[in-house]
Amino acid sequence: MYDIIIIGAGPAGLTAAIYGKRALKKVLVLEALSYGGQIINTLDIENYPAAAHISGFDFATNLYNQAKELGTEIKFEKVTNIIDNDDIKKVVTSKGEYETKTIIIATGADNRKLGLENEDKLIGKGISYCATCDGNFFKGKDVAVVGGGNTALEDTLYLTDLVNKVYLIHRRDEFRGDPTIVEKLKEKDNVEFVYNSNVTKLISNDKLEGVEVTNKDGSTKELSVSGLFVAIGKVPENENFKEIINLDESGYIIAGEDCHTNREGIFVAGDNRVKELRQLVTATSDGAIAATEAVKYINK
């Protein structure tokens, strides 16, 4: 029997372990791809406090090594469901079934798909979530972004510099990204505004080439493009939990600044909980509190 389950092993999960390990419980994580999360795809952290300049890969690697030293057990299992015998907790995987005292949830959230047909078959053929990842298989061509937050905003500029043209699809007239990037891609001759306009249709063979607009007035339009970069926002890997977890009207697990869910004993921490900011200094903190929180439940 484990004194604490952590379920994802991005920089909430590993945190949290961190503090367990240093409250010298027993502590398992449950990570169903890789250690570090999301944030091993930049190359290049900012706003880290007094650690700049630094890639996701080191920092998730630091953050694993540091949770190793402590002892921390880490088993590469997707948790599929959780089940609540309030003084005996157990969590199920892909392999197995383990039990617990308390649970701390760390799933993070994952890339919103447009959830048109063949989004998936065409990843990596044309349709990518990760513009500083992938644009430079794109020079010189034509593509598309979608989107009207600051992801799409940052990567149409990214892109304006490699290809030949960028499309800027969003349903809206107005972004709701930074108004000075806003401003630069206006100067840009290669960036084509596509307004009130939704992704209806994705045209390929076995490649992207091409997608299909629709306006809010109903017109429809055809774009040749053999890329499109999504980036219309995240979803938060809750869905195992939901049977018993409360989670807001977009998913997220319903709980303030104490990590605390409806159930005693199972915590939440990182960008699957309800917050304003979803980052790496506040998923880490989380994961200090939501392990405070459990060792203080335990002994409680």
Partner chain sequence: MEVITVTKDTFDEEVMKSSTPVLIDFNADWCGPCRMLRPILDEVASSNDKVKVVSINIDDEDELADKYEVSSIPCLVLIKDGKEVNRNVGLIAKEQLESFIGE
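Moving from the form predicted together with the partner chain to the form predicted on its own:
Keep in mind that what follows is only the chain, not its partners or any molecules around it.
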């Protein structure tokens, strides 16, 4: 019997574990893949208070080690279901079942796909969702990035030092991301902006050879690229909980700043909940709040 089971070992989940252990609770973290979540792919974190320059990998590793040193139990098992029996709840995984007094869902969000034919088949053969992970495979080649937020802008900036040319494709005529990054990109000789356009076709022969881009005026053109980095947002990882937890129309868990869900004793933390700002600092904040609320629930 655990006091708190946390689903997800990203910044929100690991922060929740730290707060839970510091409150002397028995804590289990369940993670399907590897610790760190999406932040592990960030080359340089510049906006986290008092840690102006640290890689996402180092940040996540420090957080993981901190949670482990406090005595957090961490198991790498995919959670497939949760069962709410009021005071006692059950978490079902690919390997077994665990009972707990409270649950914190901190599953984060996964990469949103373009939804084009052969997209899945070309993953690892020209299509990537992580420039810092796969950029080195395209040294000296022409590539494209699709998206208009900070991730797309940061991916493009990172790739400029590796590749021959980067096409930055965005469906609007201005970017949603940080204007300072946009200005940096405008100074780069090997970046070409493709505004008001969507990628509508993947051109391939076993591996990616190019993309078809359609402008909002209906005109199309082909870009010869070896790599396409997709950065068009995230999809919350809440599918396995939709029968028990209230979700909004986009699949995010409905919860306020107190991280309470519609179920007593079940909380949410991180990018998978309804919120205005999805950043590292808000994920760790959620983790602290959710764990504190879980402890209050247990003690009550």
